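Taking the form predicted on its own, here's one chain by itself in structure tokens.
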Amino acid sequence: MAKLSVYENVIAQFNNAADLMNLDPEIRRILACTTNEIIVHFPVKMDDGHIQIFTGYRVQHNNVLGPYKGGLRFHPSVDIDEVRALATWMTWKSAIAGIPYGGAKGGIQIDPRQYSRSELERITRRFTFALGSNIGPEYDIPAPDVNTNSQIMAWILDTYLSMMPPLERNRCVHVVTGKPIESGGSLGRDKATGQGVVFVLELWAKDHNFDLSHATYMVQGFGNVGSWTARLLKPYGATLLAVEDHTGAIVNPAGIDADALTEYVQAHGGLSGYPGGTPVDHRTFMSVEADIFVPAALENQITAETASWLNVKLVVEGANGPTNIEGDKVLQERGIGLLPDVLCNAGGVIVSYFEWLQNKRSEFWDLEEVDAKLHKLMISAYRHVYEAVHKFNTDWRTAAYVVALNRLEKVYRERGIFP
């Protein structure tokens, strides 16, 4: 059988959820692909002074419910086919966690660990020229992604105001979300996709009287998602016992100090050397017996066959995308549960939607505020793909599909269709 493109993977899963909930076909036709797809190609000048070529992308998906939004991404791997299904993954997550905007996302196809920092804002400063308007406040709205952070935003924010008339440009701040604080940023937002993933699994973990004090866990990916939910899970008393990275894996059954481990990471570019733990290879990391997974690298690291290596009780999606369809099915018949990445990971476009709201109101709100007000959404998202799995008697993915499906059909169907 031949492999599924991310995308296919992405469809597939949406066919699932839309055959169990008796999806209108007329909605489902239009749910089934996206709205617009963007391909720039801009020249930069390097360093050196010859001139470099790259190719840039956004795609929109949908925005029935409000304005496109989602990250961007600065890796080898950004193709149209992986940008494609990662808008499609922001329309259901946005319409799962209940906040009023649709899905896209974007990204440059390099590996900005070539650049210096001088290349990488020109490179950065030219994909926003070049996607002009077809980016804005109101309309469609980046975020920092894989490889990206909130220097890169204040890139994009500058560029963009520049291109705005004087008097719109302060009208024009929440252009980008997970700015510098500084820059018009929310508090809160760095660890906010972390800080989720943890919410949601406190919350299953309620339900399924389980004891995070004594839990162990391994984290694959130690950038921003994977180090913050090693970093918030560390209070409950959790014990990390595996974490890999691009740089290699260690093991430490005694356990892994998530504190520590990030400014080491922080420092070196990687995990690779770091003294509290044993390196191991890709296939002794994966089979490691803990009682938690929490896959937050990239996509399509939990296939038919990583899945059987698992020894594990529950996956806890940090990235999106990291389980496929034939993994899916593999967990399912081992009795794996798995809580998706596209309920999981919302505390991130949660908190960008906050600071969005931040800047239109001209207001800054403190920490307390922020994670309130993500705990209250996370809960109500926890709760709506709860019922769905027992209402449905499927798994957690599917739920939190028909979940959103069913918010956009209705939507849909108040609003019709034009002309």
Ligand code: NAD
Contents of the next structure:
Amino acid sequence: MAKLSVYENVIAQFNNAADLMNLDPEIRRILACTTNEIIVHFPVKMDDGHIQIFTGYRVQHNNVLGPYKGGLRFHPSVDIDEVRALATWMTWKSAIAGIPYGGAKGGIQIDPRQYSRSELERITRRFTFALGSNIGPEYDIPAPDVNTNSQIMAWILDTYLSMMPPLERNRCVHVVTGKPIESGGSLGRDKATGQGVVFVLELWAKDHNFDLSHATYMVQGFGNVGSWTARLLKPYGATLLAVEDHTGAIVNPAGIDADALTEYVQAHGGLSGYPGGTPVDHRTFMSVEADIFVPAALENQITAETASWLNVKLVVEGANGPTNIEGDKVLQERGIGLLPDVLCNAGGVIVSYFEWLQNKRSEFWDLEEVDAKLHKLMISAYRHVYEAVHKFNTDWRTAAYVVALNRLEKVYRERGIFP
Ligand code: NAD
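Given the form predicted on its own, state the structure of the form predicted in complex with the named molecule.
Next comes the full complex, and the chain you just saw is listed first.
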């Protein structure tokens, strides 16, 4: 069988759930395609004075539940297929989380490490200008993703506001989320995705009499999601045995300190050279014996081939789409549990929603309030998926899709199709 693209993989996951729940065939056709696909090519002046042309994307999958919402990724692998897939996952995720958003995603096909800070700023600003009114605070709201952060969001905010008439500017601060706190960001947004992953894992552990304090785990990707997940798991007493990022992988049977590694990665741009672990190759990393594997990097990491290498009991997907459809099959055959991305990593978009609400209301919530509200929504999302697992006697990914598709189907039934 030919290898499925990332988007074909989403559609295969979607078809599994749509078949199982008997999704209305017409609503199925609507949800199986994206709504808008914007591709922009824009020139940027480099530090040495020459002009380079960049390609940026924004795909808006669906907005029946609310404004389009989703991150922006700066990575060489960004293309229309990947962005379609990521946008579609956002629609399911918001529906599962029970927040009033649709799904979108975007990005620029670049390796940001090749550019200076001032070049990255100009690239970001020209991209925002090129997107123009295709984004907006009540229409389509970007956020950070791989290789983008609160600084990039601040540049998008500033550029977008500069394009607005002065009277409108202060009403548009919610055009992006994941902003620095001083520029209208929310407390708790930086750790939100990792926090959500940990809440889901805690709920699953309680339901399965699984003792997290004696658990061992490994993490792939030590950026926002991976490092926060590991840091937030530390107080539970779980032991981090192995970590991999784009610079290499390390193992340490005595445990890797997540806070010390975070500091090191921030200072050195990657984990390579970290003294608290032994360097290993990719296959050795993937074969480490542990209870839990948290993929928190890119798509397609757990395939038919690599799923057979894993020596874990449970995969907790922090990244979007780390497991492809063949990888899923092998995990199931081998009896390895899986908690899916659209449930586990919903904490990011949930706290983005809280940031958006705070901006709209000119409020500033304290961290306890943000965390408590996040916890409540993650519990509710988890419970809905858990119920669907048992009602449909299916795997967690398909069950999560069923929860999302049910919600979307209801809204389409109620509203009908214009005209
Ligand atoms: P990030 O840029 O902060 O970190 C990405 C990490 O992946 C880095 O540690 C990088 O070294 C590592 N990586 C890249 N290529 C790799 C490779 N080939 N092998 C191993 N590691 C590799 O990005 P992030 O925001 O943490 O996002 C990670 C994943 O989580 C993505 O799938 C993203 O879509 C998803 N996600 C992020 C958020 C969020 O709030 N940031 C929310 C939901 C989902």
